[in-house]
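The chain below stands alone and is given as structure tokens, in the form predicted on its own.
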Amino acid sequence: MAADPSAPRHIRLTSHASGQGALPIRWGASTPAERGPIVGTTTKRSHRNVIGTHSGSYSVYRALAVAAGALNRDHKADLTNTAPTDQIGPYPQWTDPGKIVSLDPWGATVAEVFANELAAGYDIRPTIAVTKAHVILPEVIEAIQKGRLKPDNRILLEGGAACVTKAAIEPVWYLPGVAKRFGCSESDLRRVLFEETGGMYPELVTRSDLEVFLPPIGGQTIYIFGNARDLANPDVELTARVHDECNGSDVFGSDICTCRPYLTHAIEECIQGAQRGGVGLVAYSRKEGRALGEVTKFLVYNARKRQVGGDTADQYFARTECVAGVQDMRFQELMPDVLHWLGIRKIHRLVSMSNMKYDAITGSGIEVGERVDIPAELIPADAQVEMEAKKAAGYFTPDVVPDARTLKETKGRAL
């Protein structure tokens, strides 16, 4: 019988170890049994071996569902028939604690690799799910109509649907490794995370024995065109794009940036690469507005359009910094982890102009061959401000880097 949610209950503080039932986590161990499961359950507190809880930013919605009486707080997921559709790994990178620090490489297979622990009553949740899907985009259909793409009924169907394997990945942070990536001490990282979330997770500063944190942030989704196992074979041509979320452009087609056109161009390149016998990959991260958020992004749009002289490329980054205090908070240091989870050692064609993404990928030990820029005809007129500013700031371009005069003369439309 479910407990009455209106009945008074003691609030259990978790600032001190209970010492009963929690399984140890040995990050980077060679087997899942040695590594141990990630247990972020709220149903049996003594079993918890991490800070935070599952579902990232959606954990708050789970709390609302419990508070509203729509969800039994003791519910445990029935994982029958939820196994991944494609086998990914294990790869050598999984057991290198320096290669993967922001996701659980065993997160898709917990029902298999932690079957004994599940049978013993531990509430272990997958943090990765792998499935099959069709992706249908009007730009891909247009490419078929114009003859750039040809259906093969393997990668691309006659109606324009692309066949993909896709995986959703929740963030799982190994705090010592995250601190090392950002060049700070673990104690400083813990303290700042605690303070800047308004003290949401006291265990960050009181439980140094807990080294894994499930942060309340968005995760990422990957789309694989072709055989997922080929991603780990450096002899198979890999076309890849790492894309950061931009709801306004990606979904609603805003023309102030190049996000959707670059994304759809990358998908077209991935389809062509897979049809050549290679494999394509799009890794999509939830980092809206350079991880500044959509409210801040829209405030910046207004500041750019209303400034004296109008929206010019030479002031592009300055306006963001005036509002947000920083130009960009995406910090690509953690981004290569998903590539290492997939076993990637070489990207033959990187569909990206970002110097930050390129530096993070190559700095993590992954070789990059050709870099593919966005075709000029795909850049919306109002996005020229962003594109010229980024080229001047170090983005890859086969063209001439714009000078100060060009930046000043490149202007977007007014509000």
Second form
There are 2 protein chains.
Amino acid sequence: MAADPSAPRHIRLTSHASGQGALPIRWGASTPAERGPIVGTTTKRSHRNVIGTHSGSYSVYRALAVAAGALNRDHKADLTNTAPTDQIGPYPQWTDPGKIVSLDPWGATVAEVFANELAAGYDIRPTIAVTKAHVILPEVIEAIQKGRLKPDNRILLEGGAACVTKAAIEPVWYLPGVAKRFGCSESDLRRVLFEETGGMYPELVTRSDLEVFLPPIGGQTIYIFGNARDLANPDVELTARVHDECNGSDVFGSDICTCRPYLTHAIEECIQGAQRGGVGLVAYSRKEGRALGEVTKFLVYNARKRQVGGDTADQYFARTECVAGVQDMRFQELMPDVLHWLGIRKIHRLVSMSNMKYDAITGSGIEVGERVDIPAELIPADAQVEMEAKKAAGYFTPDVVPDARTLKETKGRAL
Amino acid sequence: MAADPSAPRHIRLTSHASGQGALPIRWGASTPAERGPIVGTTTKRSHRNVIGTHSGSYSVYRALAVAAGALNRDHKADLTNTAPTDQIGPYPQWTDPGKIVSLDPWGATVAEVFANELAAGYDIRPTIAVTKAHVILPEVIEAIQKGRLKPDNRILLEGGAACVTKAAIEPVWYLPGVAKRFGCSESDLRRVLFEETGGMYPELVTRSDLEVFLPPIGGQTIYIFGNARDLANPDVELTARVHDECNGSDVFGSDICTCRPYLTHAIEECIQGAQRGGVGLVAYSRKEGRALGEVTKFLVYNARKRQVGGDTADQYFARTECVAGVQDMRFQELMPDVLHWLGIRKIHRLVSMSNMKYDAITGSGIEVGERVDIPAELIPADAQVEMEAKKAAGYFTPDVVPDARTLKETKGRAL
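Next, give the form predicted together with a further copy of the same chain, keeping in mind that what was shown is the form predicted on its own.
After this comes the whole thing, all chains and molecules, with the earlier chain placed first.
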């Protein structure tokens, strides 16, 4: 028999045929039936075809629920009425194994596309959920009051609520594809994931036949302003922001960075874009503090504010590197996957100044038109340090790139 | 030799004396020297005295940084200038092994209290970071404009920024103590944590000598309005909210729940309390969607909105239970630990209606005075379903508890 290049590369320990064992996963296959479901159940071990389990880090709380006697460990989710409110895809990107490696494109519609497998007793859970919401932001209400936004009772209601479709997406990593993105071998990736987490999931190194990993990390949430299917139409103007979580600013409004002001500005841009016939998107990734976590972030704040000469832009990245060993751990390599899941081929207005995000998006084959920077009046005084440092390091700016002297003179508040 | 009740219960595989091996941890010991440092390093395995590693789920990103060749795996954090901006403790609660089981009370001051061990080459990292911030919330600015809040240039500045001390806290679980809180045996807890996560950290079941676990989950952030040391003084009025993360409302203002309005109301109460000579506290826990995660949360939204009869309060908990198997996975059992870390003995004004939080706090020995409910005008129309359902299930309310008919008639918006 001739070698089939689309066949799995590793020896499968179990087969589909018997109906008793784990179903194979053929990442990027052209139909869900050929791809096979992601089975991360903890109730029937013989059915599992992944490393890890569902709900990201919340599997730990699920364990506590069992320990406390509150949850029956054999509970199977009743998926009645939970199907997506909007159809998303399928798009050609879904079956291109290089375009999507960190989420399951069929994750929102498992009840439909894997109905047979569910009926056969496999515990298949959605890794994506799509719903509708009304979102009310004080900054949007202020924009209405100041006349920048006008309610149209379609995208934006009189009371200030914006109507959105939103989706929550859990990470589903196809390890050979993730390794390729990071330019390392799959076996190196597996070993490092095991070792650098202090020994999480030995299956990473012992079960090379399991190619899919559900990592215990936060996922993404997307907010769509306008019609979800327009995202895939390059002729419809798309305004988009890819935003990385910053609890201190996004929720509490800390003035040391521009996270919330830029996010709410992007939402204003998305609403305006949708109102003029386009569509808007915010993709929010759970990568607190550049994926260094909040403890490291606060340590860096102290080191910045207390260093000799004060918190100056020229030392901004150096302080992070001293504490964390790197300037940034967000690695935008996997970020464009969610855009491909939505079928996006062109972003007309990218509300982000990050060169790393821009490079990742365009490098993955998505065209980017205009880049929208944050209006100067939205930058808190203390956040100028970060802004100038980033501009000097390659951030997009229509203004002059700050020189060494400006970086030295741009100084934040002391503690 | 007589048995020492404070001695570790398990056989240690390594000893302190040689200076080469893992240092013992004696949870709840009366001094940091006796307690010993938490060593979760991935660089020198023989020094590790815990299961898991630092930074919660962000250890996975740390691994990616190594895989990508961006981070030297031997990097040691340079902790220069990172020490806490405010002294917190030590308090008697720190050395009571039953009061704190899910964080390391010495986690903010490792550079100081474990200076000898650091000098001896142990890679000891802070699990808590304490810093200062200015937080600017549009809701606070509105409260100033409407005259409810007045800047005093101490707690609240003219421009609307509130001055806070904040701390990020990573989970550090002492497994025997966590098991006790959940009313199960330590071996059951270990087995369930292993099995229900799909096999995370086999050391949970194979290394009973390692009693401390750094779980890959989100931690907590606290915001203090006023003087941190006043938190431990029961004679100083303390206004406090313990808030569980809800990204959809906290950041995006979804109107299906009261999370952000209640949070911003609590911040207003904290500022007022601090201005009249008291102190305010918000403790924010990363427990998205009742610790079920956002995918489950959105699935439940769809099930609620589409069920026969619509989204009514009488079916509110049933829909979560169908999908998730439980009504709630937040388990407030561990939440009071952070309050004990701060030395709190009395909360004069608890800005929360949750009976589960109230029971956990008072059950842990902290006195609670007044309970402050959310003002009616801050409850979005669509959030009445949740509010009425919770009141009927035991939430604190000064109003009438809704009866069966009210629950049936309290109905939310359709999709």
